[in-house]
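Shown next as structure tokens: one chain only, the form predicted alone.
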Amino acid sequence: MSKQSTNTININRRKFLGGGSALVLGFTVGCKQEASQSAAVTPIENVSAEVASGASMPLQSSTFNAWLSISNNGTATILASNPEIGQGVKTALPMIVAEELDFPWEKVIVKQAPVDPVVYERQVAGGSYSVRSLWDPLRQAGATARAMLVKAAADGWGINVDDCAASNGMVSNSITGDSLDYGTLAGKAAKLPVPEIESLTLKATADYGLLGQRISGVDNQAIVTGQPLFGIDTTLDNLHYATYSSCPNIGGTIVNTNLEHIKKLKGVVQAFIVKGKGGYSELRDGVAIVANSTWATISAKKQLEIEWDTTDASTDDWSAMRDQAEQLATAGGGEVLHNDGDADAALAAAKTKVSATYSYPFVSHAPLEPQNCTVRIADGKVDIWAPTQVPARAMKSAAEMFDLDPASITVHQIRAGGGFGRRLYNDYFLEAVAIALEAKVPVKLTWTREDDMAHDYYRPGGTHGLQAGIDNQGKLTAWKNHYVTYSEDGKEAVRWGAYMESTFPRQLVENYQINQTLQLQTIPTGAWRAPISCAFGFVINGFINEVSTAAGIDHRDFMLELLAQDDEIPSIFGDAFVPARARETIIEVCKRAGWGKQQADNRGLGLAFYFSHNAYVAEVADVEVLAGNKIKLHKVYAVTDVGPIVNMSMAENICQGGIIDGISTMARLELDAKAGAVIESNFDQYQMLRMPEAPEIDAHFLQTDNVPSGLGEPTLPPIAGAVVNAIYAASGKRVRELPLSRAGFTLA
């Protein structure tokens, strides 16, 4: 959406000034009560013509945030503020407004909001937090508009607002039976005072008419018909195309390159060296090639020869590091991170002791759409089209790195072809800006798949040496975990490799101790779908199953007993962990899966539960182990409690997608590095799940009145644990390392 010049009207929270015939409401997205009560109106001229033509809605450049306009032609334009990366927020966020507004969805026009960190505060796709953070502000936006429209109608009829009712974009008069549509009332409503938030009546969950329904994504038709939506689709006049080549070893610098040869190749316009700034997580040393087509740039890139100085570059060898980690995990020692009770004494007194070592590899994000960014610099303005998960942070980084006026930069939110945490890092964004500044023409930078694999911010691997103690009644009395992870400086764990303080099952076990040992490494790591939980869910669920087996107690019953307390437990995710909600998901998923029924030979059910991103997810995998350690995944049952569902279609989709992603990663995905460079370079070496290998998935949601949580991440962490527990139930074989291929299992 392009920014347009508008006149800003400064008003207090009790005033609401309108212009034209459209009602425009603004709310800050912060949590402060006073800020949430603020409102502003931007005068809009000819808004009905703008809506009809698809033009962008003007926004005031102030601390206020315009969410909603209602046109006199009977349509409503609702802005989606956060990046859309496939998780469905471009549809879900406007649905929340439309529900409280009581407006027919078929008359809603959804637009992607401009990037404005002052107006929108947190425009981020990450942490499964978009719906959660905007739930109250968006409901208040819709409810406030509805209240003002009702008041406008009541004043016109000369009756009390209690004698009016709003429904489906109309206000009706209960005395006369007359009705008026919102478009007719919008101009008058815009002149009324904004009601206090305390006076608003928000709908109860049971009264939702739109929320919870299956609604097609607003971009679906464009996607299936191949219309340009994604960053890689961006086109501009006089657009040039670029590639960027940086050292496969982190920290390598350029000594020499065959630039003169590259410049002579067909289609090549420019080729030059870019010096790195800000460290490896921002702009690395590299060679840019600018040409008149993507084909020309990639063809030239294949002929590019670069001599690298790797004196200070990474020399990591992950296979060797993994072997060392397994030795360290069972050797004892390490820094004590958490120590509740006396785990050593409880282990010594335990009737039964269980120990095991679990490990998992480094993996890549590998989004379907590789990194790309388009930049145009002209007339002192910098326009950037990028599928980033953090547009405001990217804009700030570009301004600081290249000494640009932040006011001159406009970042256009572009739908991303997958993110999974990779697009939280904006190295490709900064590369594109650096190239455009040097080339002085509009450029679209496109990474190859090999670039994407070689220069990722990988999910860190890890190794866990676990011990547990069980008393005479089969109760878990002691839990120890010697966690071996990685560090760049030997002092702190790498990004998203640290042990989370509230990791399940802490505070459910009286004697609980976590030790940590750090191994040095320099290859970059980062947030990967359900950071930390994505790996810990496998480790913890697999080991708890070993404990319940040693105790001779059915795994479901063991889990329910472990979660028997009713006291809430503090959590890093924001809300406290509520064991009762966890129990409900476990009970329901086992019911749906037919837990306890006799299974056929070589077939078993595996249960896992995990709490992450304020979501409670229990899953059961139905697995058959065939000859030759071939695994047939028949079905996965998932029961999730994330509060009220906004869009059932997208909830099912994202739940199924998380499980498929988890199975794909669990099955055979792993990375290796030799001499500081990643070996795997494309999907022939990094093989994703194939369609015939995917199981049927039964996704079910417990509709509760709790504050809604996101769904982009939390269905992934339990699946590996559920599958390996099912493998044990079917065959008696334990899987303690991922991927399954490393443990000798393949998918049928």
The other form holds:
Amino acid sequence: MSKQSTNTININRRKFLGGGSALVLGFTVGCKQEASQSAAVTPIENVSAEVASGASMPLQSSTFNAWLSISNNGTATILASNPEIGQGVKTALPMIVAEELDFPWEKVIVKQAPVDPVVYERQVAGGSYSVRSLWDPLRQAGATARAMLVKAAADGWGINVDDCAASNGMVSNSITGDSLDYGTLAGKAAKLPVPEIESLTLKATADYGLLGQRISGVDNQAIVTGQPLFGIDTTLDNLHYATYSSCPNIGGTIVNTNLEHIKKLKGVVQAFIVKGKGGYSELRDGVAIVANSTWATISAKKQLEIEWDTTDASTDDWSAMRDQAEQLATAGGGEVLHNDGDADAALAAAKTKVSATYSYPFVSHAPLEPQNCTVRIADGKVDIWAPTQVPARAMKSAAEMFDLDPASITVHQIRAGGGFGRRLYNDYFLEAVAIALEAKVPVKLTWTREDDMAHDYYRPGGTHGLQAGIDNQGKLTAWKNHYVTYSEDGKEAVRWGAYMESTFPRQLVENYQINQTLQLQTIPTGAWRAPISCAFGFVINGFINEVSTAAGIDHRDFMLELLAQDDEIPSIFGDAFVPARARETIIEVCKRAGWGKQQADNRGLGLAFYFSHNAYVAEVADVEVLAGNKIKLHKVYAVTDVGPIVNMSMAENICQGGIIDGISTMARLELDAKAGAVIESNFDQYQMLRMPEAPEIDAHFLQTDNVPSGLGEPTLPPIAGAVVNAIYAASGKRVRELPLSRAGFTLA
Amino acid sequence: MTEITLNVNGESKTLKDVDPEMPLLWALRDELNLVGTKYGCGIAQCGACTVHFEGSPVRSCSLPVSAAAGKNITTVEGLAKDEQLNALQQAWVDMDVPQCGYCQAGQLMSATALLEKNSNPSDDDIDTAMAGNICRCGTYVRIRAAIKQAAKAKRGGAA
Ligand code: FES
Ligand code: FES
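Here we have the form predicted alone; I need the corresponding form predicted in complex with the partner chain.
Complete assembly follows, chain above in first position.
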């Protein structure tokens, strides 16, 4: 999401300091205690428990580095350092260690790492960056331990390390044929000096045994049996339940409230006002109700009356602003952000000109698990269980806001029921800490769905006035986009509303100009799955299809021609954009979808491509437009190049998920705000895609040798473009504004 | 405040001093510590709170606990018998259905109810039975496939 360096990741030596051996008393596996706390009893842990119960000596665990320890019972414990929000990193990250360690996956116990930014650096679920940022450190963590185990075996046998081979958790002596398992060697190996990273030989992609396989998620057993796993499932002794009510008109402050009445309601233990701090996007003014059950908080909340002072509150009216943006986008002007060549002259000289206005609405993240946070403050220690994408940042914000000693705070990483960018922001976390500090009892704050819809950091809407010029060979010679976005201060675009500088097709069109106009808007916005790209993917792919149509050129051929150059193009995602990789995905997806074949009446294929988060994704939608503008999505084909795949199972799953999310959002999701308050309050008014509407999806990956990058976001941006282009191919109807329901389209 | 007895996963459970209006969802989660059943919307829209009420899938967020008095309730915690996953749970694990996993208890309850009535559901049967369950992560494609695999396994056919 933010600018990232492409350079080799800086390795913090501390991570690689071996911890030596720790004697764990008794015969149980060390993870058991933590497992019962979070009750994350995975099948893998069950395996190791059996191994342990058959052991006849005290269990001894040897720590090799911040991610890995190996026990003398033959199991390895690998810590997953980044938050799991449904993107699969709790399984994928440990797989990377196990691969380089050459260790059997069935004997791996996965645990969530403690939050420690000094050791683990970027413990963030965001930017599709977990696999990317940890690719080198995790491979090195596995490979250094493997080298140490081999060295320990060689020393024991009195032979050279070159006469040893390691595989599948065993080191073998190629002279005598003897072998020893890692568990036997671990105690000695962990005490050896950690080899220099430069001395390691990491595996080549072709030699991977585990990576690229389909591995079922490590929490699946617990998920399907309903074990406590999520933040909202946290239980503690003397736990109290809390709700928080802040002003629906964003930025309103409290004048008065009927606290005395609320306190008398059944189950209510305390009720009090919390004064906002740190701006309305952090801790907003609100009323906390603490009770003996979640239901008591919800029913008391229904009787809560608050008089708000809305003098300084937002006055946003999103539908009026969208109408106004439409006019602004087609008028000239705007601040020039990029100006390559001379777009106006090229337009004037063009044989054919195309212009159109595209727009999309504000939308909500709506993760299925509403925001929640459990806080216990006792004996000078603050323990927090929260489904956050940024545990370290949350901890720091709480320490600063409430003047707490950072060393006294422990944030427990806990599985999140979806993130999509919502949990990059810590308002609910700060509210829970504020409530626990005042209430002086352990509390679990649970937002209602209505709270969640009313207080999101919304994906900003946007409007684009586009113009293109084509020469007499059908080549795109001019591209102009007047982008109308939002701003709180009239100077800078709102969070995740600014034009993304390297956006496709920059540097592929000689004359390219981007202008930006800001409209005032104050409801907070934020990163929503593939921010910017999630909306631009629709606009740019839809408009390019108008251009290829005007040029009379097959869309696939037009795209390949546009991407014909071999020069790499710098991108804000870190790596340069390589047009050749884009071409490969387009060629392959068209092949799979049967591009160019005669289609039945009212049926058409639409192609789109987008590059985000260092991922190359081409998608084709196969759509039928039925009577009454009903759309049947027959199938979606996706071809992605993100380098080698870590876990093929989750890669396919999340690719399909990104596409479903994109279709869900484009179909009928739209928020309106009046007087600074969001109107849609629950899923009856914000109707996400359901199973009968979900198409079949072919998720295919090109297995390339490029550095792997993440998949949480990049399959979403192309889909809306692919679908609207298919609607055009099937019916001749051009969709330029989302959601589809605005133009009367519904999904069949 | 009243005393209410329910039969949850084959065990009789008595709730003392409970608000009869409390939705079954919160009684299960907060009073009985069965947190597998999830809250998503509270208005019978998302299906995350689906449980079986006398064998039929219901939205526990919209059913007062008093209405469940004396009734047989099955939650996701009660699907596995003697630690043996049911065919759907097994298919969910084998096919790696979950992404975040939050909706999956509700999905499994709806799917289990479907297979109890219909051992060989068509795509349309599956879509209809599952339409009340939102998966925000979009695991629909896998859910469909897993239901088919489980149905086959239950009928005794090889996968
Ligand atoms: S929580 Fe009951 S249907 Fe959503
Ligand atoms: S798996 Fe996340 S909501 Fe379904």
